[in-house]
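Single chain ahead, by itself, as structure tokens, in the form predicted on its own.
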Amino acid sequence: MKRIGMLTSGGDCQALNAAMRGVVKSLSYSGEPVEIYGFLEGYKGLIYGNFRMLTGADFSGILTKGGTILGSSRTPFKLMREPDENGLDKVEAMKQNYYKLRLDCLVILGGNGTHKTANMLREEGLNVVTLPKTIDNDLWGTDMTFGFQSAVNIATDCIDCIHTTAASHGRVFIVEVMGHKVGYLTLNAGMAGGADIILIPEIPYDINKVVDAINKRSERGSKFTILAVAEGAISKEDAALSKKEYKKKMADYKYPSVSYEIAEKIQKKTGLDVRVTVPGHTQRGGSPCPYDRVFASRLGAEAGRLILKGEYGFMVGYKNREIVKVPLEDVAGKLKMVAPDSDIIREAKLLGISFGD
């Protein structure tokens, strides 16, 4: 009898359940009798006891539903290790509720903070299996993340229906796309969607090359301009801000986000009439796309071989074409980004589009 814990934490995204669902498939066709333990709103549920045993009935239909039939919530891997309001472990309360249960295994399902968390776990005795969930495609150790392409979708679509008010009211549209610290989905989106310009986290940009880029369009013809910027896009002047000073400017920020300081500059410069557009958390809502319902499903049907083969430690990634195991202490603590100099951002140069540097 195998006895698995399960959780999902952090942001929601796409094709947690299918994952989770090809995980349960997995091991339960492989004729071992299983029982599934999820735990509720992520590690809160492993901290406080708060879970229930699944059966297949649970998993049942859940290939094309968003979000998490678990929940999820945020808890910082920097406050693991500080006590809660009433002075509990956290550590301590997640292994004494994983031996309490007589777990053979966790899989834990998430992004960069959690995988901190997770590897942890690991230090600390535990057997664990992680499977990579974010929408930025920013975990170190896998070249693709299930949710990535399901909000490259949405975010495209948005920008697709922006073109067309776009062209017909001849403005300038900024459409401000999720990444706080990475751009790839910014800059697959923009790409996507046709963008002209594109303003991603690892590129600062110079708001008069941007001003450049829109005004050589104009000269051109072009009645419009659309920029797909990354929510947490710099310019080179706050890039060259110490830590300190970025932060006492950010506290007396009068702007809802960086695309309506853009936005407002823009049209100080130009005088164009400029418009922003956020997609927001639809980005992360809705069902997953086929890509990622099937990638999903491979990377929790290869953690359920894993748990059979007793082989823990290790996230189910994807490397050059192919589903791969990763040492968990080799993904922690670790951001993948986009290299300025990779052959996307020079490829999409060479297509005109401009990253305001």
Ligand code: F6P
Given for the second form:
Amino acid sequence: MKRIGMLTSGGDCQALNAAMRGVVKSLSYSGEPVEIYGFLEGYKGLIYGNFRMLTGADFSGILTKGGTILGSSRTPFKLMREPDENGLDKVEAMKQNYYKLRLDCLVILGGNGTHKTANMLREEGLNVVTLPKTIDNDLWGTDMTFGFQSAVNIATDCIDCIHTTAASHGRVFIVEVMGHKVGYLTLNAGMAGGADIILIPEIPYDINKVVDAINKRSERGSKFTILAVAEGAISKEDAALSKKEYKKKMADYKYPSVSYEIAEKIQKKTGLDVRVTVPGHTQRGGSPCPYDRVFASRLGAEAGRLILKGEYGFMVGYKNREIVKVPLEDVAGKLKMVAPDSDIIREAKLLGISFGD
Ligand code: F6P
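So the form predicted on its own is up there; where is the form predicted together with 6-O-phosphono-beta-D-fructofuranose?
Full assembly next; the chain just shown is listed first.
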């Protein structure tokens, strides 16, 4: 008998359900009796002992379902060691609930913050297996995260729709894509949607270079320009500020987001009409794309296999086209970012895409 605790933590994404279904299916298929304890709303459920016993029926019909049947929440890692408002020691509470339920292991699905806590629980002696979810694809130790390809599809659809209206009106359009620290989503959706300019956090932009790229298109007879801009796109001047100076600047920031600042500057410098579109959380919503369904199922199946073998302390990831296990201590606290000198950036530049650098 295996007693498994399961939780989904952090921002949700597509294929969380597909991944959990994969774990449960592979465990059940092995013939080993299993009990699944689903902790509700991420680590909160584990801290406060809020769980539901789940059976095979709970995982039936959820392969295609977005969101997470367990609910999720953000419980920042930096607050984990701080007592809650009633003085509860959260880490001790998680451990106690784990031992009280006599769990064999926890299956934790999440992104960067989630992995820091998962690794801490491992260090505290709990058995943990994790699965890499995030639309940002910014987890260290895996070439791909589930949710990413579905989000690329949605952001690309958005850029596709903008294309037709941008062409009709001869405007400059900015599509703001999710990703505060990392630009994989913007880069991929931007390239897939044929954006002319792509601005990502890893490559600070010079607004004059952005304007040059727009003017060059106008000179060549193109009536419109499309920019894919990451939420975390940053100008060269801002990137040069100290943390303190940048924080001060942002405290008085008058724009809803960076795209509106860029739009205002482009409008002033070119006289062209500029519009901003923000697909926002639609990028995390809806049904997972086929790639994510397959990918999340594969990761889930492998997690099930590890659990049956009693191999704990790993994230199941994807490296060089293979499903692999990566030690949690190698994953926690590291960010996978787009390398400005990577092949894909070089190739995008060969296609004439400007990164404003
Ligand atoms: O989970 C990743 C992410 O979707 C980022 O791309 C985005 O910047 C952030 O979460 C949004 O967070 P929230 O849902 O808390 O507003």
